[in-house]
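As a starting point, one isolated chain is supplied in structure tokens, in the form predicted alone.
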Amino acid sequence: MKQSEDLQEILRRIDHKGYPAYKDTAGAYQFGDYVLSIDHVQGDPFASPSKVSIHVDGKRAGFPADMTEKKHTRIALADALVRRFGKEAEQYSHKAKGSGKSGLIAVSRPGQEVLERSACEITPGSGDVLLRLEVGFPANGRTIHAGELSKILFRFLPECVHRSLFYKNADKKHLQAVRELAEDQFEIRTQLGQRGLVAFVADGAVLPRESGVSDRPMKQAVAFCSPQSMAVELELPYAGKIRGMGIPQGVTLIVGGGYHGKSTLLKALERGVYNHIAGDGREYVITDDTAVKIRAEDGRSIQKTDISMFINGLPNGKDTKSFVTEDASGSTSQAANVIEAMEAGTRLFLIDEDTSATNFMIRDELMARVVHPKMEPITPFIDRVEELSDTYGISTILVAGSCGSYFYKASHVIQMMQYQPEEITELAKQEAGRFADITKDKPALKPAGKPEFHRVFAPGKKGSQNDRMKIKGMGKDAVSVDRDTVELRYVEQLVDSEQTMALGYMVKYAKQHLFDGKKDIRTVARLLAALAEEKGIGAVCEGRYLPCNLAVPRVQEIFACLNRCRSLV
């Protein structure tokens, strides 16, 4: 391995040369107690910044084994190290001057959720730390300014590394608190299934967010307090006894007036599939980690999905056992989203009436009298919600603001009043009983039968032949794979643009290696998730270096992305 002195010599030699001479710096260099690797050098000061990584041997990093042994604590520690390094790097970014992106020092910027990221990896057993970042190599115009890069590599970065990636210099109380929170969150997830719950919301949780563009907790917000009838008490390893609202398996209805917190509660539950950092307010809002938010999605692509559980006998004779469209309606898109979530292995649907197709959710008696049921191809969700729970073990949490018919189906009804919950199941059932004639003449619905899940695809016209597929992220809304755009804006449990980028690489890998006309889409999604689980997200990235801006998505989001890929055939 080269030494840091070798890098200094290279910088002296290439100073004031044309920018492409920076390529000579690529390689790994020993910097005392860590290794600096220049993995990719940008071709131009205005291009995407150079990719650099820092490797610290586990013995030198010194993080305790109880922080690195278990996966959930490793991810939490890595998240904390990225956040710390990012704060240090902010002090030095652009302090080295030049044109374009000169002087940039950037690392992943995590939000409120704790995600497994390519930005920082900790090796189980050894405790080795690998941190990836971007550096803008300085230039005057397009002429190398080696002195400014020397500042970054020999002054700024060493300061950031030593303050962030070595336990002896760390805020030990903070890191211990990070580990303990991760252990407590893991314990709650373990207890959900044991107690027959699909979600838990702790007393004192702060659910409202700062604003529509900020995911930080709202200041002076009303703290959550469980209704006595739904309160459960959990014993956690570090937080001790914690009380909160446990939402049981089955059908739960959330009702209340406008602006009283119904959708806010549902939003917290949909984000509860991820762990949150301390101070977020939702640290102890924990949801079954297979939960999927279901909504209407007009215009989405649907490929070979069996939506016959909800839609049959279309007037154009279109097959709903293997439904295909490039421009789905609200009802067909929501039906497909339900079936695809079942296919992906969900145990919980999260639904908001406001973002649902009305004709998919409910069909009232008057409409049924005017338009005969034989003329209506849609079996509404209300007619299947109990079957989904009783037969398939899939619970539903539904926010309803205007549709009272779901009172008949709900096993629990929660009313939100000024952001506080109250269980009103008995009252709701009593009031619903006064209108029993609404449904008394409705014929019994035959069980739907299990949907067909064996959907097989080939990679498309170009997929398997193209080794140079380009991946382009568009925030959380979409990702382009070889100029085919996959729309993801309504996959609402994607919480970070780095997850979207990772999905792009997964689609590319699947097209090149997995879609063969034999494997079904469930198998492909699970293989991709298994690769990321066992070998890290780098297993699906086959370039010369691993990008520093990837976060691992759940298998449910992998599945959702593949389902929206229009280039599969």
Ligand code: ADP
The other form holds:
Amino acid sequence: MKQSEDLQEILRRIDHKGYPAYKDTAGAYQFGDYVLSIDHVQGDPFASPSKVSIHVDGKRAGFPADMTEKKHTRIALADALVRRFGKEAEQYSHKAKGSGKSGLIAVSRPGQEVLERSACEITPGSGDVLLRLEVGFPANGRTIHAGELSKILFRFLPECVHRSLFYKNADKKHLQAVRELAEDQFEIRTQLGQRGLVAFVADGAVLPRESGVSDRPMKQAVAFCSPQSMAVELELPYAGKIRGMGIPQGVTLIVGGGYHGKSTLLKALERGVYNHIAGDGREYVITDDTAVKIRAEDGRSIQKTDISMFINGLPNGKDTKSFVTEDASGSTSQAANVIEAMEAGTRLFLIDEDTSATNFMIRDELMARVVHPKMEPITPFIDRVEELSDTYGISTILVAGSCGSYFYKASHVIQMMQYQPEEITELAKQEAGRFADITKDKPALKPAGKPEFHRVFAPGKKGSQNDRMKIKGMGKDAVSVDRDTVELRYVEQLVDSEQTMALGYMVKYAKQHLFDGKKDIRTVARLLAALAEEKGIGAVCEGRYLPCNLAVPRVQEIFACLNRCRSLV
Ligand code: ADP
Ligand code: MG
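Having seen the form predicted alone, I'd like the form predicted in complex with the ligand now, please.
Time for the whole complex; same chain goes first.
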């Protein structure tokens, strides 16, 4: 192993030379109690910054086994280390000067969710810590300024590393709290299944966010408090007894006047598939982690999806058992989203009337009388919601502000009133009973039968030969793989642009290694998820170094992304 002195020597030699001479610094160097590895050197001061990683041997890092052994505590610890390191690095970023990105020191910036990231990996067993960051190697114009890089690597980084990646220097109380929260969240997830619940929202939870562009908790929000009739008490290993609203399996309706907090509750449930950091307000809002938000998504592409459960006999004669379009309508897109979520193995649909296609959700009686059912290709969701629950074991939580018909189908009705929930199932059923049952003279609907899930694809014409496929992320909205843009804006449970980047690499990997015209798309999504699960997110990017800005998506989002790839055939 080269020593830090060797790096100093290289820096002395290349000082004042042209920028490309920085390439000589690539390699790993022993810096006392850690290893600094320069994994990739940028081509010029304005290019994407250089990739650097820090490796601390588990024995030296010293994090207790109860933080590093179980997956959920390990992810929480890694998340805490990235946040800590980020705070330290912030003080030093751009303290070294120069042109372009000179002096930048940057590490991933996690939001409110705790996700597994390539920015920090902890190895179970050994407890080794690996942290990835970006450094802008300093230059004057395009001339190497080695003295400034030396400041970064020999003064700034050692400070950051020592303060954040060694247990002996860490805020131990904080890290204990991080571990305990992760254990408690894990326990709630485990108990959901055992108690036949699909979601839990603790009393005291703060659901609304600061603003449309900030994911931080709203200050002075009305704290959540469960209605007595739906309250459950869970016993957690660290937080002890905790009370909150348990949403049972089945069909649950959230109703209430406009602006009373319905969508806010649903949004919190959508995000509840992930764990949140302490102070977020949604720490104990936990949803079945297979839950999928279903919405209308006009314009999306649909490739061979069997939407015949909802749509049949289209006027253009298109086959809806293997539906293909490059520009879906509101209803066909929402139908495809339902079927694909089933295919991805969801146990819970989350639907907001606000973002649904009305003709997909309901059909009122008058309309049914005027427009003959034979002329209507759509079997609305309301006619399938019970079958989905009873036959397929998929629950639904639905926000309905204006459509009372769902009262007939709901097993639970929650009314939001001034941001507080109340259970009104009895009342809603009584009122519904007094109203003529709109479904009563309708001929009984035949069950849909299981959708056909066997969809196979080949990688398309640009396909598998090309191993230099370029991946470009566009925030959370889209990722382009070899100039094929996959729109992900309406895949709402994608919460971090690093997940989107990871999906880009997954699409590339799938095109090169998995799509073969034989494996079905579900299998491909599962293989990608398994690869990331077993070997880390790095396994899907085969480059010389692993990007420091990837976060692991759920299999549901992997699947959603593959479904929106227009280049598959
Ligand atoms: P709805 O879907 O019922 O029309 P929203 O969920 O969109 O209502 O909420 C309306 C507004 O109220 C939003 O601006 C939201 O941030 C705010 N809000 C929601 N829940 C709370 C709460 N618990 N405390 C304070 N404000 C809230
Ligand atoms: Mg709303």
